[in-house]
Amino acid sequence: MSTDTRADEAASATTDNEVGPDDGILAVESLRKEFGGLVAVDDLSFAVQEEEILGFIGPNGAGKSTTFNCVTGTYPPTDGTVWYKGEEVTGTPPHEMVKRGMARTFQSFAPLEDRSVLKNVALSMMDDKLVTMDGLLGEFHDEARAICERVGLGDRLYQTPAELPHAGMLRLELGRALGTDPDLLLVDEPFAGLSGPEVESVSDLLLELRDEGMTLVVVDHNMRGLLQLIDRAIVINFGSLLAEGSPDEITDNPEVQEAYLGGGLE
């Protein structure tokens, strides 16, 4: 499917906030999340097309992480509906969403600090199996090693997470997510703290995953890197949809410029 076709389908799906289960691999209708008297997500509707990279954009406090948490089942929505692969999954627990083929990365890393990079990735692959760590590594060794090499950790297989630089921890987080064999991957801040060449390297990996059939939703504050990566963007502000469109349309949108950078989005 071409980038233009994905963008056209997505734009059609979210017209007038009318989103249904057949509008994308992930479809969210009228999502609302309240914390006491605070409305963090407010009547948000959008759809994600198969094999696209969707940028999920907004200023700090806009509701991006809360939306991720509602979609993946970490938070039960106050209202609204979430469909994944045509089935309603509103409020389904995260471990069940992983089994259905949805995974995410986190800004706050939580690997097993006393296990190697290789064993951390192998552990993400075990699902509900009851095996020893030695048995786990024996069963998944080759596949876990391949994932480590793919995310750029092939030379750090036997190091512990504490021995990794920040960029290495980001790569380990990606590796652990890929270990669950997802069809849809929600990626939270993959460029945070990375140098220009590192951003390019991670972007190349995400593009490869998309070209192999994976769908990705990416949040990041490195706007230059993000807009060069994505097929389409959704912009939220104060928990509500502000704009959506191609990277060029988002860059040129004065409302987005004002909300995101006080008048200058570059």
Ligand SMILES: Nc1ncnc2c1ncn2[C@@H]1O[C@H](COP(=O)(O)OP(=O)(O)OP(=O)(O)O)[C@@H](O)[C@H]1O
Second form
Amino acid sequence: MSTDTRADEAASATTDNEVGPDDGILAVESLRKEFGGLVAVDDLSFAVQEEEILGFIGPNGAGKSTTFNCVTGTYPPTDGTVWYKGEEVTGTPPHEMVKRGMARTFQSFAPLEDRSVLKNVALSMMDDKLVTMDGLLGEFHDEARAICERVGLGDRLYQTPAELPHAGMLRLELGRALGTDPDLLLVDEPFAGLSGPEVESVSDLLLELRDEGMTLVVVDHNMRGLLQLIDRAIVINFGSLLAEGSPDEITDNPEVQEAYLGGGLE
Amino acid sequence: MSDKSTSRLRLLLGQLNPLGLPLRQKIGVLGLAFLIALPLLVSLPVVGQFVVLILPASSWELGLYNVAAALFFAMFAMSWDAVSGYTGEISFGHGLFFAVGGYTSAMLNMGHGFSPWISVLGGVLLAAIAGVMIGVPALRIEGPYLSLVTLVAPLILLQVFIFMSDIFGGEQGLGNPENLVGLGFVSNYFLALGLFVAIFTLLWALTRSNTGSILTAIREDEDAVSAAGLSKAKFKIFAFVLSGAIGGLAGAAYVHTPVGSPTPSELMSVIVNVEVIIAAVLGGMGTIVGAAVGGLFVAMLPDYLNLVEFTVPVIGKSISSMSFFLFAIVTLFLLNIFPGGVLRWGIALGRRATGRDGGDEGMAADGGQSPEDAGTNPVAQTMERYQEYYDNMFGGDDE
Ligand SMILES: Nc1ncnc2c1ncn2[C@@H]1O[C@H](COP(=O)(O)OP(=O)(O)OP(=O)(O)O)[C@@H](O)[C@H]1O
Ligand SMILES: [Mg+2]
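The block above covers the form predicted alone; next, return the form predicted in complex with the ligand.
Every chain and every other molecule in the complex is listed next, the one we just looked at coming first.
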């Protein structure tokens, strides 16, 4: 086993498509996900380094969300291996991944419609315990309130998700993810539908989180808004890796340009 | 740490001061005080006669029996609410748990000579195991499919009871197991009331703690619960086991009183299964309080109707002979005007009257529910949940 791993590492140094458990805080090797006959993720390998902000880019339907649904345990992968913090976690259920320190936001927003912003965030902070005195005496959710303020919802604590504007929903997604106190945060298409200033303020928040030691993966279907934010980008198309490198390298890459038919990337 | 616990203690003491309670809780405390004082009140000279007038029977002895039976029924309704009202997985056969509890306890007592107190514990244990047996499949089968399972399970049990009637007594049931506290009207009344208060307190505390918020979150969106790092499987099974154990406890204690006996019609008939749901939904699904109040109402309404001597002219039937029919009509009527349950409506009304808007704290006390927004009341949530399953069943797409 250990010789195997070493062989893998040696291979990764040369061929660049073999990833092992210690290649990053998150390491994904030959991940494959099929839905019936459709191959949504096709033998994809990549690694995420601690405290980086990685852009995870690809055209619509490229398999970005599916990749992260497999990584976070929402879907069982058809094949491949996922390591998180050096441990194999392939197929671990979502709530276990959250407990291990991996949080995500949902592209299609999944707040609890029946309760306030504050209570949505408070739910993320609850312990996974069956019987507890917590909450019984109606204590104020100080920490939940602090997170709401942090993501810019301080003045909307008692509104329900339905009352929030689009940007507010995204902020709530971030708040709910931060409530679980993650080390790695997967943000699925945060900038879709945001105005310029909103993109900027969300970017500032993400940068701030990174400065505090968090690792971030930001999914998007183009580079808009990402250039200032990310350290490195991975581009996928049809479920497999197309390019990898600094933002400049990516925008100059002819294959990437072709995938986007000469436009749309910026 | 100790700072936190002293501030908690202060909060707790604040909550126990009856004068500081919101109006609805004051009403609850008064209602409870009335129930506790009831046996004393009926024995007072003049007051007693007035109190008997409002009891659902013509004498105080029967009145206490009927209220005791209603208290047991309210416990059944609360046990249903703990799982179905909170997680949104609707059980159409909760009588399964009452019957497992009641029959197990009766058989331990009658067949094996255990004291009724020990037998009741056995009933609780087996009902909790029945909770596991429904709760574990509930992780894979959900929504309408699970409801079918809960619908069929007690029917199978009933067939077993009939098929092996030498052991289970068939439709007739098991006769009369030994009573926990003899035949006394007052002692049995207090047994029922004590158990009612204990179960209510347990469920109320549990559902007002974080556990309650997590269970209602399961009803609203299971993925959001997982994304919060909470094991929905664990909480779902817990809800089923807790509900089974409590339903079993109520069923077991019930058969060891003069007001109830271990028969299919009392513990697991379709009528019992449906009435339990009606009681909880009518009172206010997902509130425990609603199930308690709704349970008392649903159990006592026919008793009251039975007292009415009046004969409806044209059809020549007396009110008392149509009590179940009238009960169903009243229920349909109430469900139509209070879709979120009478409790939620009452709270909203009270807030408007007292000028309190509830705010954050008020919402916390109702288990994460704001009474005003009808669109997200538990019944609507559950409907939406079921709608999704039907859409999928008939080939809708996955999103
Ligand atoms: N649950 C599912 N069942 C069947 N097919 C699916 C499912 N989820 C995704 N797919 C398919 O897998 C492919 C990849 O989808 P995915 O959502 O991962 O793309 P994406 O890169 O996130 O795109 P977008 O930018 O639109 O979010 C698509 O063809 C999609 O239709
Ligand atoms: Mg996507």
